[in-house]
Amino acid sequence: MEFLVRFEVDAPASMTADERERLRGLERVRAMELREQGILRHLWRVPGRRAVIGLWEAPDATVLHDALASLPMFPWMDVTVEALATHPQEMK
């Protein structure tokens, strides 16, 4: 099942620059693991914002939630998920 996931990270102002960089590094590592597992398919930045749009694939919403929750920045993410269904024009 495919999901369109939008999220914006709002780290607390009290977080140090070093801690933010450390978490970004951990985030990259975890994202690569999710790509290797086939869960994270594509990511796009939203210009001018700290927002990301991604195409994710998981057997169900619970597996997707677990994958998102495994991201180191998850506690500071505002996440919106839309389940996607194949459009009839895309069917072959």
The other form holds:
There are 10 protein chains.
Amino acid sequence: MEFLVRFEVDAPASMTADERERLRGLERVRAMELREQGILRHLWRVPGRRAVIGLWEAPDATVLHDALASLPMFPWMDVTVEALATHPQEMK
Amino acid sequence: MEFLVRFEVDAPASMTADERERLRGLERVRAMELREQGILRHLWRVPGRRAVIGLWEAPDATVLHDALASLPMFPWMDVTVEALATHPQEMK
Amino acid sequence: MEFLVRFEVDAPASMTADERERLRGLERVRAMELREQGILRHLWRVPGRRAVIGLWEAPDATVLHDALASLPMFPWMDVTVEALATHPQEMK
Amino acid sequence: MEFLVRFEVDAPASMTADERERLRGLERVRAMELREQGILRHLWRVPGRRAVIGLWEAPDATVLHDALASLPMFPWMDVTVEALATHPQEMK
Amino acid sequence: MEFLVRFEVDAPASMTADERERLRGLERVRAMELREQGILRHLWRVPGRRAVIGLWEAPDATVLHDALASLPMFPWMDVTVEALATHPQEMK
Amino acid sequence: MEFLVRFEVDAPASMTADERERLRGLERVRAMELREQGILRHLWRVPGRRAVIGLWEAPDATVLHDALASLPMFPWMDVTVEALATHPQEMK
Amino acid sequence: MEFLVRFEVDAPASMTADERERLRGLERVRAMELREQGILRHLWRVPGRRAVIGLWEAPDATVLHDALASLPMFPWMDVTVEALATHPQEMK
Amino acid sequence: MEFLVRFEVDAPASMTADERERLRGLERVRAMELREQGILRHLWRVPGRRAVIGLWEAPDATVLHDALASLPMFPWMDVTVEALATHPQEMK
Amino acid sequence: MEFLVRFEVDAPASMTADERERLRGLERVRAMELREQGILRHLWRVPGRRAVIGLWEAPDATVLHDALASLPMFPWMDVTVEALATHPQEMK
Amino acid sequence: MEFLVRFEVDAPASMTADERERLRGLERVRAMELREQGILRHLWRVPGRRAVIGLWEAPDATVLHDALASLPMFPWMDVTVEALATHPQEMK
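Taking the form predicted alone as the starting point, write out the structure of the form predicted in complex with a further copy of the same chain.
Then the entire complex follows, led off by the chain already shown.
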């Protein structure tokens, strides 16, 4: 099942540039793993914002939640999830 | 997977009382079938409104959509669907 | 009477991981007690968020408030309560 | 249990002035009965609007819904209900 | 003239439990005085929140503002005021 | 006591231009009377809209409501009222 | 450039079932053409609603508008367009 | 003084295609006149909508209102106006 | 040209009572100057809030912005400006 | 392709006046470069706010995002981007 996931990262002002860079590196690694598992399908950036729109695929919302919560930046992410149904034109 | 579904029925003023009553009967019958299939789990009424909150269970949002669209009042229903994840305390 | 209760926990950044873990443990214990008293009926997690949707049952909103306020995380919870009426199809 | 109920009446343009007057009369009669039963406690008018704020008392939201739905203008009322808890200063 | 006043208290995290308790005591004393003056008529608690709905009576919004601003917790209160008109059914 | 009143007129499409013109004439006459009584103090137009912002003065919200409801266009007006307190700098 | 386009169809009640079916057929044909031109990339259905989320690709918003306006149901569609930037992880 | 003006046209379903076309022609003529007078400076289309964003220049909001109200489609336009100040970087 | 300006002051918790008092004094002085220049015409207090509604008059939004930005509390003010057109009934 | 970009700067209270001034200087320099590259076309100030509305032109949203992110104040800017289509009256 597919989900449209929108999140915006709001790292605290107290986080050092080093820590932020380190977390971004871990974030890329974890995202890569989730792509390989087929859970994370595509990311887009919302222009002008520290926000990301993503297309995710998971058997259910519990698996999706665990995948999102495994992102190193998760504690500073504001996330909204929208369940998607397959459009008749996309069915084969 | 569980979904919290909120809908509000807004039958057109032009619908006769008879037609409305007939549709309500069909609605009850269809709801009963969806309960027997385990898709519709529970309904609550929002006090003061022609609105209903329901707990639904379906393998994915496509099956859920088909179940909702099979309701005789669907053309006059404003529906919002919220995907639910299992809470850790509910896992056995 | 049933209530749909949505809450989101926003622990302050200054709270240590230890304190947070300790509070979560107390939270689970208190939730268990409220389940045994029949006040807390079911919890769901909102995917991607530190938010929970719960079905609660209490004789009135005052008892419900006291139950919610007894949760150890209450000072950091943003809570909204929606009163539910019984749907005719659920009446026996 | 007390409820704060806000409703706004939007009678259809097609309703004649006579019908509207007749319904208002029935509305007053029904409101009087609900006051005598102790369900309707007080009404206020929102200045400038066809809107009313009311204080209602009912054992639960199901009884409240039935009381609201018994009002002759109910089919044209947009209603929102807010559950109220007793404030500690009001307890004797 | 009556007013429906909704306020939510958001004491700063830096406030000590002692200071909070002391302010709550002063708040109760001041509320009692305002009740005796007939300005504060009734308070309800919004379940699950540090929010209060109150029915107030004052000759005008300036007197009401002064009464609200005299509450010891006022600096941390988010207040909204709604002017109420008398409903025809309440007129004697 | 002063009130800031915002209203927007939405005459039904079925109203003839003649009827609209006639109502506008009556509206001007009634507004003039309310000005003479000191209830209507000033009107501004919201640019680009059939909306008006007005400064009104009345002993309370009930008198204000009656003044607004006496406007010939009232049945087609969407009105919001905001109670105003006197600013300390305006006190003499 | 990619766009996330959300639209909801609200055919007028006066439209006959035949006309609606005919338009849906034309809609499918036109969507197929836009897919072949590479403008329409993917559609998803919002569960429970007559709403569709689509991923579109066009050189600019003017070409996108023309593509959307060429859909036979366009006069009854409420459309919102969100410009998407490429996420660094998607760059090759 | 400059204004950012956003409007959306919602012609009634009862308007014939001929009447709509005729009005659009008049609209273009009137827009041209307002451009020549220097009141209408630029229009953009909001992709996917019957909405337009415009940059207007007028000595004040009253002149702007009169210009907007002179558009043949004005009775069916929902307009919002935002006053703009000159940015220091644009001052010469 | 007239403007309806709404602002709410949110002084930081770190500001001392002395500093706040000093700023309020400066604020009154500056407001007096703006009144003498005919830019600030009237202020009202929103009851229950640290918010003010004001009627301002300035040749354009740039002059208005400079007047607002000259207020000593401006760095802590959340301001919204609404352009006002003259109502036909106010024209002489 | 044109974009309407609205941003509001919210520099942290901890930033010194010197640092703020230094950043504003860098901001002007960078804005000038973006103007010379034809990406930044015009800026307006929203009266009463630390907010700016800008007209930008870029081949796509990715280039626009990079331009916005290159502004020295970007970490403290809340930005919303609206894609603009060319209006038929502006086409030559």
